[in-house]
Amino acid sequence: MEFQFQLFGPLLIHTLSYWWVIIPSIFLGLIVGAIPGFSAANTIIILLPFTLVMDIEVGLIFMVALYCSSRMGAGIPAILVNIPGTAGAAATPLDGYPMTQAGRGQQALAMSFVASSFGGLMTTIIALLAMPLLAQVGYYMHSVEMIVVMLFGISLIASIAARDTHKGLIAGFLGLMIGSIGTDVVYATPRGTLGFLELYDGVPLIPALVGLFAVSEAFLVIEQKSILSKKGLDAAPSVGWSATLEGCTIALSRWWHITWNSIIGLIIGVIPGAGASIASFVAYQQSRTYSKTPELYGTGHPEGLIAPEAANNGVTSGTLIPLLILGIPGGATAAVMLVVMQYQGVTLGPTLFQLNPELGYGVFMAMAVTYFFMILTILPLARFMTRVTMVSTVYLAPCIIAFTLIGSFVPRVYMFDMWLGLAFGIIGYIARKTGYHVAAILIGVILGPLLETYFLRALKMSDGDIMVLFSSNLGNVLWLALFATFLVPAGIQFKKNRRLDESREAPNG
């Protein structure tokens, strides 16, 4: 596969004359996000019939659009009002609420409209560039590599559990435990199901997220007159577009972090089946490892914000890595792209770019422009959308739970679902009553039934050896960088008290 770089410069021009399909693209988009439960897969496949009878270079355009623009259309109800709008929202929140709750909510809109804008706009030139490599690396990613991948999401849990470590740690656990409800992967026998058949694929994601983080924030709420504290209230009024401008430049003043973030989530999107919820727990627990002051974590904390919606924009460009050379979807919906591109003929993998350079390239160029418009056009509306924090709570809190039920119900389309939400909601809801955090507990709901998936994958094919855990050498790079992320922090603490300790000494000696 040979770059074409001359094609690029008349690309770009051709893309930009599409803007009359990428702007509506983007507005459905973030509508599409905000709202838990939907999602560009399931939108895209509402509208299937439409894409298929597209032109295909139009069709393509518009997926893209919806897709890379529904992204950061999650975010935006995950810092407003506590509701991640899918699971690649899911560390969101916990930094994204507490600022909105100081009445510094437009700030942390803008911060998150740059992170995304720009982590999505970097890997997409990223993955322009060095397409065949970025291409290798779902050869490299067994289940060996992939349960390391887990554990270093999984990890995060220790990371909360430093504040209160027993509660912490019987949260995740919690979680683990939920997470291993419904069939077992190798001999289907029901487990914890109650004799729910609903429960035999598992516990469906949608209404654990809502009711862990939405319902429950509703009962909470509803206690106060609003969702603001008394100096946010206080603040929230006069805030005009200075506190826009102050969020762009502190995303901008981060950005390396907001670089090394989002590769993060190009390499995890490349991986099929990994995904958004993978990448943003593994970069809020990457950037609260290595940060200077990882005290701040979970209490309105900048990078604890940029760090999860640089990661879950930058999935987006690594999910179409392995669908347009491979012929593997990434993700679900570039499944949904697949299928679109089979209906109107068109052959995937290296030969694409050698018949039809145009459409294989214009997909990410697509995704390239997407990104620039959503700059444009989104970022100012960050005024305007924090409006919905001033509302009173004997409103906003019933149509908090009006809309996320709703939102349970719409993926399986199970009215158990809508109850299953609500359930989550009063689990979650004690949890916050008691000092134990629903973070903890999401994380083991999803990440734990894919660690278990890889981990028997990985013995069934050496026969229940153990030791293949350390049989891949990438395997042990990535087993190497794990514990570093548990020494070297504690390294730097330990030299940080004993420079305290010796300071202290040094007066009385």
The other form holds:
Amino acid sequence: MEFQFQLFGPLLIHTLSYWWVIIPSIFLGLIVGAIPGFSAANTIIILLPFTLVMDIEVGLIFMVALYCSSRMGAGIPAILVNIPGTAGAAATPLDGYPMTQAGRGQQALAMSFVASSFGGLMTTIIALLAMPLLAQVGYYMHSVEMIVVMLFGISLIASIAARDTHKGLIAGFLGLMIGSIGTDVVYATPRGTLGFLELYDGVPLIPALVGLFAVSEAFLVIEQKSILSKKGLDAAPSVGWSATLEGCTIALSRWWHITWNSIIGLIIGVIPGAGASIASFVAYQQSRTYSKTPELYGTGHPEGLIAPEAANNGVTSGTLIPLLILGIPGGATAAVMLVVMQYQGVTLGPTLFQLNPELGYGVFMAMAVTYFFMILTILPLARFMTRVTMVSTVYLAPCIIAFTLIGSFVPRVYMFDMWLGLAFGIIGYIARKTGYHVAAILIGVILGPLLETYFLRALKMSDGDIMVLFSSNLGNVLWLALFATFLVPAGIQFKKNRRLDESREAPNG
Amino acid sequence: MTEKQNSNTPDKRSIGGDMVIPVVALGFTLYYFSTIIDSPWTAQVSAFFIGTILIVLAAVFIFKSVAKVRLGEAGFGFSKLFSKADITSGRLSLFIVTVLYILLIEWGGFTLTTFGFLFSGMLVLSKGRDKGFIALLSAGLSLVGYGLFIIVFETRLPHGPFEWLMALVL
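So that was the form predicted on its own. Now I'd like the form predicted together with its partner chain, please.
Full assembly next; the chain just shown is listed first.
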């Protein structure tokens, strides 16, 4: 595949001329991303009749803009009211919500917008330049390598457990156990379904997300007048535009953090089947591992917010690479895009860039332009969005319950899923009240079934030989990296303790 | 200290609430094992691995908790989970209203039931104040929901009298 750099300039100007499609799509994407249950893929499917009759260029720009902005939209309720819009934003409230509670919601939103836009923009440029190379990643990532990638995400449970190891581990393993509900991937034997047919496909993610985060949160916050802490309430009236600017500065000063976390997202996004949820957990865990202040994570630390937001936007560009180069969709939204492109007679694969380069490169150009417009349009809104945190819980709590439970109904249209959302709400409420971390449960629910699938696949291919887990070079490198994530924090802590001891001894000596 | 503060500060010695999650985990894992005991190994391998660890973790937690109680360091109270605040704050009533919401939405349809839920939920939490404002707000929100989810996104939300009527009008 040869690059046609001469195309980039005119293509950029041409894409900018579609601002009238991009800007409304951004707002639509922000809305569907922010409501649990309404994903970009669902919206594109709903709007498929319109998309199919649109000009292919307009249709693609619309879908790309919607896709990118929905990722960013999912982070907004995660930061403001502790409700991730999608599973991809499940790591965002870990540090985003404590910032809001402390009255720094506007700053947190600005940080998230900058991390998402710059992370997305950067990975779009990288994807554009390294497309052929990145397309190969999927070929090297087999079950064994994927098991290690999953373990990177799951190891976040251990970090969460650091505050109360025993309770953290119980929560994480309970999540993994809940994630194992459903039929097994090889013989479709029903397991732990409590007799419900609706659980044969496994535990649906949206009711779990809605229940553990939103419903439990709504039942907890009614004890207070506002979701803000006393300090946050005192500070809120005096917060002005400067908080947005401050948030931008904090995020931009961590440009390197945005870069490497968005690259983590890009690489994970390229792997078919992996997604934003894995990327955001892995990024959060990596960020915490190599941080000089890991103890601040979970208390409203900017890097804990920037890492998952940059990563889940990096995934967006990643998922489109196998779609365009190999014709393999890397996720649900990419699969819907594939349908639209095929309907319009576009052949995907390497020939796309030779026969129809404007379209091939145009997708990434649309993405870059979307991120550019996104930061311009959404950043000024941060101040107004944070007003939601000032709303009394008398009005907020019933709204959260009603609209998120409806969100859990939407993906499968089962009444059962609303009950499931409530059941997870009760589990989440008990967990929060008694000091078990709901994020640890959710990580287990999301990553558990994926880990089992890859694990069984690896075992089946090796006739049950467990040593298959150490049979590939790339896999072994990843295993070493995984061990490093456990050893590095221990090393840093050891160094810190030694320095502390030395400084204590110094005045005496 | 006020009554509200009292109700929000659970007795630190009550560890009954802390044991709910491990007991649920233990019970669920044992039930899960019972469903896979005769299954092929592919259905068992990861569940047995995860489940065994969970059983050990939960059992150790329960054992430690019981030991604390026997030593007189703690009691089996549930004050962390249940307190007078659950009734005074309207939490229990809101929970009942939520259960009714899910029960009735299939027949009442999205818009009417959501209006009923928002109105009664907010009324319970506000302790009966601002009825007019709450009625207007609930009506506005459920109509916005109807417009966004049913009209714009064409989501298959439960239909009831309001949706059928609007379908005839529009």
